[in-house]
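First, one chain by itself: the form predicted alone, in structure tokens.
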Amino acid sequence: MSRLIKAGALVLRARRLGEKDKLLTLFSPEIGKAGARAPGACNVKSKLAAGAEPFTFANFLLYRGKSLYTISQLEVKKSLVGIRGNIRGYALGLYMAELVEKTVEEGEAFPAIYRLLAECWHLLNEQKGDGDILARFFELKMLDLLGYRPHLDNCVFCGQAKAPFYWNNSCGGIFCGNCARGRTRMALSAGTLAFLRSLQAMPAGKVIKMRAPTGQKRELREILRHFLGYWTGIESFKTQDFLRKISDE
């Protein structure tokens, strides 16, 4: 098997490795998630420097080592400078990258998640629509692709379609008042449920038209944060803490 591999990839994360090199987390539809050393990329004059930053789409020539790839060459296809120039968009983009990095296994090719992340990064880069709503869309689609799709159509127990509905993470979705007896639950407003259903069903291109009041966005964020944590086992994200610090809510 050849140790040289050509692959297109997104750069999820970049950090220093020693004095001169960088360690990148790449996400590719061909090789999945992979760590790769970029020799000399800390030097701005390096041929690898331009592609050794998050929010970069590039073609890579990689040498397969025992535990890491080494980047021999790269060709930048697109650098999403619009994300880097907006602090909230930057934080949201890093959150999406962290969600992928923490839920996708090393070396697992997952083209659908690659396409989802690429689409959402492009929308953030264009700075159209509401970034927070785009993040909720991303979370819902990730849950779906990972096999944890929330049940939102009707009561998960009896199938009743009449509101009001309640929410419990362990139940995997909504349930009616009759089935709520004796169960730990939280109320779910009709407006928020309708919004969740819309996001779950729509393609990425339509999300930029969606708007919601601050209170509803907060409810959406908290519901999905707890649901993600319960089903993926990930208790916290560093980028979520950063988002809370810069939030104007």
The other form holds:
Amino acid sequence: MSRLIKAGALVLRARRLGEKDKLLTLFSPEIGKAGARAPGACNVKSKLAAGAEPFTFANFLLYRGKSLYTISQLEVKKSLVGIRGNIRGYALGLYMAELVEKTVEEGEAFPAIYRLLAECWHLLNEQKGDGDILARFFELKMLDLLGYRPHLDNCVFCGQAKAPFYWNNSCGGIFCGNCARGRTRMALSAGTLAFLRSLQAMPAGKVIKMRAPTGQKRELREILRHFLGYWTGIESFKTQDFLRKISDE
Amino acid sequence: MIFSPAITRLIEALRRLPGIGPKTAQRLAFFVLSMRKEDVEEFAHALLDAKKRVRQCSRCFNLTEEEVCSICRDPRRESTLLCVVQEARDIYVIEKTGQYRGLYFVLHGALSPLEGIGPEELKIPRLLQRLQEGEIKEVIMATNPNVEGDATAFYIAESARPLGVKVMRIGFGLPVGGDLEYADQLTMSRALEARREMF
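Compare with the form predicted alone: the form predicted in complex with the partner chain:
Full assembly next; the chain just shown is listed first.
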């Protein structure tokens, strides 16, 4: 098998490696998540410099090593420079990258997640719509693709479809008042449930039209944060801490 | 163990330096052992002395041996112009050009959500405090031309907007001595955006 491979990929993360190199985390529909060394990418004259950055779509020529790829050549297809000009959009884009980085195994090709991330990054780059709602959409779709889709249609126990509904992470979705007896539960407002259902059903292109009051956005964020933490086992995200630091809330 | 404990300790100490791998660390360790005792003592003394004396300037956070660095103390410097850089070593690069006569401010890093580095971990609150004092009229954001550097520059520009300070970004373009055919799309588009009249 040839040790030189061609792959289109998104750059999830770039870290400095030694004096002038960078260590990239690539996410490709062909090779999945992979670490790649970009030799000399910190040098201003390097041909790899412009592509060795997060929010970049590029075609890579990679040399397969024992544990890492080494980038031989790259051709930038699209660099999402619009994200850089908005600190919240920048942090949300990196939050999506961190979520992918932490939930997808190395070398596991996942074209659906690749497409989802590419679409959401494009929307952030265009600065259309509400970035926070886009992040919630991304979380819901990621949960779906990872096999943890929250059940939002009716009661997870008896199938009853009448409100009010309650929420519990371990139940995997909503349940009715009758089934709530004796269970740890969290009240879920009808508005928030309707919003979650809409997000779960819609394609990425329609999310830019969605709006929600600050209180509801906070409720959505908390519900999905706990649900994600419970099912993926990831306790914290550095990018979420960063978002809290720059947030006015 | 191949080497004596003292040599192993020296190799391990040298490996902590950036860009030094195990082979280079071994080579340097054996070089140190071949040096004259006085030279090794001078070398060790220089390391300790620099670590003991050098600190951050209380005005700009450049590295200095005084309370306030020589650039901040220089009365010939333009005191209304401030160049913001990520690291103290960036000052040296700009000073070498001989083109800039204003003051500096060192952030000691860039915003990095994935590393958990927010504004409070950098000197950004101190920078905004300094801009509030009112003496600075123009700020040049000379953070690195990458995603983190750009985001840091935009964050500071946004935060400084209510203060009425003019915030500029250093120019981007093609490196001197390169060929156009090797330029990437982003660099080329930024070079076109920053085009200037020749006469």
